[in-house]
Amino acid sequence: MMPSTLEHKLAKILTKRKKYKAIRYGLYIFIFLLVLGSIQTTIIKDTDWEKIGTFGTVVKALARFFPPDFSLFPHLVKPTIETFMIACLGTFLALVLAIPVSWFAAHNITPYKSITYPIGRAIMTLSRSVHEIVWGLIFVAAVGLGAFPGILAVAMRSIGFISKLTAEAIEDINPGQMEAIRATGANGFQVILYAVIPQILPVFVGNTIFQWDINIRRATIMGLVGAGGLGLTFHRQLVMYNYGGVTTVIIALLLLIAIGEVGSYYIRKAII
């Protein structure tokens, strides 16, 4: 009886393994066919191959962007500073607004689970679902041209990212510290101040610095919708067909992004 039972269990295990293996390879084949179908539909069929130039045409088109128009550099100082300030102020505004959103969206500390939790999650979803250019168009239409709509657009786009990761960090905290603080007779605000914030502060600061780094890139394209900064200068050079000026603006953008990369690295290293 024992050998037959063992053989039966072994055969059952082998059958399951073969079944899982067949399912896994079937899934691989399905994904491969899906990729092939996507390439066929979106690239091969939808591309107008007759209008695609030769290698020489592409090189000739790229040659128009060289050499850069270095005489434009003195005029890029103000837009560069403006772009940097849009990123900084937008991140700071998002930082302030993300605090109550994170509080509402964290299931373990939200004040009223049936009301505030869905509100917090809805704000996070809305912020992350709408692209920053769309936010820029909305705020340009609402408050006019300039850096202010760019700041609002960057802030609205950043709220969802900061608050989502912060809320998830709050939900993963050690509940024992909260219970210990409550046992001393502390109120709800004191529990958050002494039990929640110390545990999630490194995550919150790290996410904010990372978002600031991303917002430097976002701020550069805000000018394309009239929100000021280097993006607006880029658009002007493009519509004037000053391709050398376009290259100069791109160089300025790369320098600004490099400064943001270095700055975020050292800030993160010093604070976290």
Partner chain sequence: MTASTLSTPRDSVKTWRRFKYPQSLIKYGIMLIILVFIAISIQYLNIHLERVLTMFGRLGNLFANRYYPPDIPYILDSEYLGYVFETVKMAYLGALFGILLAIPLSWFASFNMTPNKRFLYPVARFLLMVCRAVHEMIWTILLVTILGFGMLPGVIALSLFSLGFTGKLFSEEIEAINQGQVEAIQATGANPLKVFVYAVLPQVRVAWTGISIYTWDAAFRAATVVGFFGAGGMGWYLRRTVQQVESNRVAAILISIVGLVIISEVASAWARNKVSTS
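For comparison with the form predicted on its own, provide the form predicted together with its partner chain.
Next up is only this chain, free of partner chains and other molecules.
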């Protein structure tokens, strides 16, 4: 009986494999055709190739960005600092707001499972699914121009990331430690304080630093929708057709991001 069932199984697996192979190649061909079709419609048909002109004209358009307009540098100090501060304050705000969101969205400690859990998850998803530009637009509409809506937008965008990973870490904690603290007669708040927070702190801090690094990038574009920082200068140079200035702004922005990258590397190293 044994060998026959084995053979049977083997045959079954082999036919299944063949079927999978056929499906897979079919899929590849389908994807390939889809890509070709999309290239045809989006790039070839949609583009006004005459207006772009020859390769030479494109190079000429590129050449307008050089040389950089270094006379702009002194005027970039303030917006660069602003951008940096928007990123820092936004990250800080996100860190504070991510605490209740991750508390709600971790199913093992959420206070009222049927109400707070879905609320936590919803905030998390909403925060991540909306691009920072859109958050910027919303907050500029709500609170007016300036750095403040930029901070709010950056914060809104990173709450989701911080709290998603934090909530996952909370769901993975060692329940024994929670049980031990609960057994001492501690209340819910104390259990979170003593048994949950120490366990997830490294993840939380690590993610916050990671987000801070990304938030510097995000802060550089807040000015494009009127929310302060280098983006505003970038936009102004562009509408003034001062392409050399645009390049200078990009150089400043790269410097800032490099600082953030190096900084976050060292902070993470110091903490871990």
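In this text, the rigid core denotes the largest set of C-alpha atoms whose superposition between the two forms falls within 1.5 Å. Residue numbers count along the first chain shown, from 1. Owing to the predicted nature of the structure, the values given are computational and were not obtained by experimental measurement.
Asker: Superposing on the rigid core, do we see a C-alpha displacement of 2 Å or more at Ala22 between the two forms?
Answerer: After core superposition, the C-alpha of Ala22 moves 2 Å or more between the two forms.
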